[in-house]
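Listed next as structure tokens is one chain, alone, in the form predicted on its own.
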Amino acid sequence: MAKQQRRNYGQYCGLASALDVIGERWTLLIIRELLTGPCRYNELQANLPGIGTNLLADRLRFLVETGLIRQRLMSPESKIKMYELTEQGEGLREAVLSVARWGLGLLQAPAAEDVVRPRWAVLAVEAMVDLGAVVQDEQYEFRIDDEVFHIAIEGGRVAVRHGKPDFDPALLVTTDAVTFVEIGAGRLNPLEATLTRRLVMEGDDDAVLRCSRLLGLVR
């Protein structure tokens, strides 16, 4: 099948060659989804509510032509395939955290008709991390609604990935993704939300601090 012919900028420009190939309407969405691991065909199209089915299957055919994701197969046993990044399309993580976290500062109360994930939530988590707040390594689970996440310290460098830590962690978090999204939108106040019981934290004090330091919550 020959490479699709898009519409580009025409301009020998670094954020014009970018925008040529991510700037379409959902492309950034879906490499959101996949920030959080690798998703089959039908999770991407219940992750990403309003897509048509046709546009998605073509967004994906476009992303994997420029090698920002590929398919493979979730296991050597099984037929049915995958959609992950590529060293390329992970590229982008930075760049797609710091659009998140500016977004996270525009972000209203919730309309009634607004949709929200577990993987959203994640990816509010890692956009809030500070860096400069890694003290030692150890590992943090994040339970929100019905999915589980953990967020990794080692050396010095700070990883969200999807699913249990590697041991135990130090510090076990408990929320739905509405919370977790507007205490990094500044909305929900963190000593409020654990007031009321919306965002639990179990663990050691010198844990909850650290992991609280970690994401911004407290100074």
The other form holds:
Protein chains: 2
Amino acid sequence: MAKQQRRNYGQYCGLASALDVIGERWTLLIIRELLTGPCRYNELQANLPGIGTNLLADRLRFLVETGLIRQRLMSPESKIKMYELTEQGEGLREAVLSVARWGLGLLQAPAAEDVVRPRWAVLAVEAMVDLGAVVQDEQYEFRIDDEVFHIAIEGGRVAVRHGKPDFDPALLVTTDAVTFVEIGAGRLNPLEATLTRRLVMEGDDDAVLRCSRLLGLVR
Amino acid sequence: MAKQQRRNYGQYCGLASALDVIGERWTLLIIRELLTGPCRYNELQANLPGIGTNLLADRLRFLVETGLIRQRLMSPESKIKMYELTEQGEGLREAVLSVARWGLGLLQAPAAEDVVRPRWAVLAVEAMVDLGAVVQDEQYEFRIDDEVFHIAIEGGRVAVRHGKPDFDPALLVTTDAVTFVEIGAGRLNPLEATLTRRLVMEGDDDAVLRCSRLLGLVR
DNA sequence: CAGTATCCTTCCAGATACTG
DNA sequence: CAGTATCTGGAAGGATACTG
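Right, and the form predicted together with the DNA of this protein, after the form predicted on its own?
Shown next: the complete complex, the earlier chain at its head.
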């Protein structure tokens, strides 16, 4: 036998065939990391505590084979490798957000041993976006712990991206990852978070309102 | 140790917490079965070839504990037990459809050993529904292999349900599960399927058009 | 930095036998 | 019918050491 067969469900069904590819342990969490931008091997390892390097390598190899991700050099001269989603992998965004949205509702208070990362808060932000609440093109800057990202509204489309906004943001939101995830989970009232300074929104009052509506924090 | 701890990711993140509950093998397929209506133990076993009775029992027990499903007697007098989704479990519908929609795009021609079930075609139908194409209240009857179900459009909402329509349907669609899944996967042209009689749509031409649009089969 | 290689543990598949 | 209980080989997962 040249190559052993992967375990699969053997069902002619969209869900089953999806799970044959992304159903194994850790796989969807790797996709989650890449949904907020390309990552290096060690970054992935650092953001997926407990994965074990062999499994990470296995999963990455399989996902490259399957065409969900690809390897690319960071720049022509450097030999630092990055992993990034292909178009097919990017196609999982809606599905991942949908699952994450459901999972947000399960969250209790963080346990002492729970790990949190700013980029997971980014995912929470994205899962919370209500497309019906888009009013005007603008950008909001978020500073979550040590990471900066922004929401860009462009012609009715909403993108959540890493790094600073492309232009002067209408709003600057400063918070920590736990606070943001808790708000997303509906466990923490945004007003309360604001009053206790766990969440700080600086900017025009109207922009604060628009952003709050976009994230479903107020009606 | 009274009760061993389930393996979990230990991440304070919506996606990770969702996967702690529904990430294990077979779990989401059990949810899929229940999304098209309550099932008995043996039905589940029959529709999930390969699961093994102990594993199915384990999963069901866990899902009941977690509150995603519940057990109920079929009728007060009979002692036939059914499993059905709780409201929380029902909350997974969008997420499951979203994953299934992505997975449909992966499907190749069915392999000889692949299993197909009419209810998976029901899922495909539901995943294909384009809410933007809803025009008027009506119902469509589907006969896939030996199962009957229908799409009910009521005030802009679309429901896919088991059994016969509540009133005279605008359309009767007859086909087999493989054909329907293949159409959903974009592998089979609906016109071709119609011409080869693998798919038969009986009804008013306008209704055929509306239904085809609803399922994204024509623009 | 970006992985292999190794070893050990846990989970899963499949079979079978049993119970209320 | 609707499960529980037990067993076994094999596959997947986890921890750690090592390498170009």
